[in-house]
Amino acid sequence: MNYRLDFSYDGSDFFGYAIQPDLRTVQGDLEEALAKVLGSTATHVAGRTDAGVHARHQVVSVTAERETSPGVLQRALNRMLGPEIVVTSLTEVDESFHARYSAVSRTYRYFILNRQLPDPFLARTRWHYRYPLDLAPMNAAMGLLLGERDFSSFCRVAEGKSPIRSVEKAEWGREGEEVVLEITANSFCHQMVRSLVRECVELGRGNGEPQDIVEIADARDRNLARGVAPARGLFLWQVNY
């Protein structure tokens, strides 16, 4: 049986997505919860998230021996997983059909809490940044990173990996008292909006101009970069097929 989840989690308690010795991680208990429904499993993730990081729409694809209905499967994951990680949908699928691979693209969204003070209510899931912030550098650099590039001076590269990403929209907004990064590639590496996010934040605050993201880019350095933003912002929004 090969079953499609769709769900979400909040990512401040985990050490990532993917299984880690002796340490929480999401994957860890989701595949234990897996293994008392339908016993041996492999699953396959959309795509993996670090430590703190929240996704509001998260997919694997399941294969298993076992077969069970979708609806006591969701119900059963939901009593044991609930309220950190809730499935919000699990549909039998096609064989051919798997999280990561099918996917044509991935949408995050980063926020800022973008006001004097912080807010208790919100420290879980926002960057409080209390100094005032133009958004017009922030965009003007963010277009200027629109289509296919080497993000080499903003990622952890893993050995054997490509640092070649495709972005297809990338744009700032603010609602109310939030600013909020809305970003959408064909995959992202490791901490690849968390950086471009600390460098928007930067020329936001008047450091520097829109094209010396191009430049920083154009080097393929990371000691280049101006840090990461906090995990504690960043969902994965969206996982698109």
Contents of the next structure:
There are 2 protein chains.
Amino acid sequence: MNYRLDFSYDGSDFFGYAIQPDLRTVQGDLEEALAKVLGSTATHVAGRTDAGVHARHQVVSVTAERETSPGVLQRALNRMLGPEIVVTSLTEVDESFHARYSAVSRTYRYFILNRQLPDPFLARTRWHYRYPLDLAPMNAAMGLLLGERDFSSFCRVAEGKSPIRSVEKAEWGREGEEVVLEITANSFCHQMVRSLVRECVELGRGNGEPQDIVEIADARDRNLARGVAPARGLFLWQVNY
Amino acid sequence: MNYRLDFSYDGSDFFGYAIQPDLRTVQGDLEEALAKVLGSTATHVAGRTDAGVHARHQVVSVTAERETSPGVLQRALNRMLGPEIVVTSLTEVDESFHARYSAVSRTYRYFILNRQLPDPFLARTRWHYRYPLDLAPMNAAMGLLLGERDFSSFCRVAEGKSPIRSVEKAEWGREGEEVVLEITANSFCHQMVRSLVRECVELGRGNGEPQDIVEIADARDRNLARGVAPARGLFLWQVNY
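Return the form predicted in complex with a further copy of the same chain of this protein as a structure block, the form predicted alone having already been given.
What follows is the entire complex, opening with the chain shown before.
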């Protein structure tokens, strides 16, 4: 049997998605629960997230010898996984479905609380940034990066992996006191969204010109990028199949 | 000098408002910070909250020998208090102002996430209740409790304190997938809101009749009440002067 699990999690109290010995991870909690109800832990995930990063919509596929009713499985998992992880949908799928390879693109959102005072109820899920941001240069910069490109300057190196990614959409908007980026690409390299957010915020503050982002990208040199935005504002928002 | 501080806090990681030795409390954090910037810790608070209860709007008054600019004080406190507590306003007030005694009433809100699935991002601030709730008997019961009354049945005993309270307003409403109580009284005894919420939720599920709540109140016997709703859904919403 091949199952598809769609789920959400608040990443604040996890050391990221990927399993690590002696640390609490989303994959660790999930596979421990799956082992109990399904006798299987061979999961594939759509997009790994770093420590403190959240998922509104994450997907894993898992194969198992046992056949179990999806509804029963979902309820059992939600009982075991506690409040931070919620399985929103669980279905039996064709054996060809693979959460990672079948996904055609991923959408992330990054949320900035852009006002003078922080909000204690958004401390885990927003970057509080007190200075005014001009969205025009931020959107201009994102527009210049659309399409296929080498993102080495905005990625933590991963040995043997291609740094070429294709960005379909990247748009900043204002929603009340929040400034929000929605970005969709075939896939993302490590820390790519947080690195682009940080670059844009510098531009939004008046530090540099939108064209700079292309020069940094073309140089393929991570030392030219200006760091990363905090993990807590980042959400894996949607996996597209 | 007499100062008035208005502030918010996420109560999840505190052992309540009131200071306790060796435990992290809101008052403990606040007075530690005040001692540094003002050399004073003689605070009075509008409404103590229990472990896990939040405040959108809480007020303390504090007197100090030193005179300091309110803006400087507010920024210094916010730097020290970290993300869970945010001072939203700080003003110098007449010496007659007392956060507790000057308050004429308090408003609380209680939030229930009323749908099948929990939401990991609301786990700290909502009671997740999966069964349908009928608001009509819940509102009927609250209507029967308006006015001055002995709330012993809904309060944890506090030696030597009167259990008489006057409820001005108490109304349940539905906002999307949430069911929300707003309740205003001159003041509240210990666990009063959570006790009333629990009673109402039982009625909303069809367990009993609205009139029962008056009988329980009239008996002035806490053993007749059906327990308390979880702390995490409760917010001190507004202190009225």
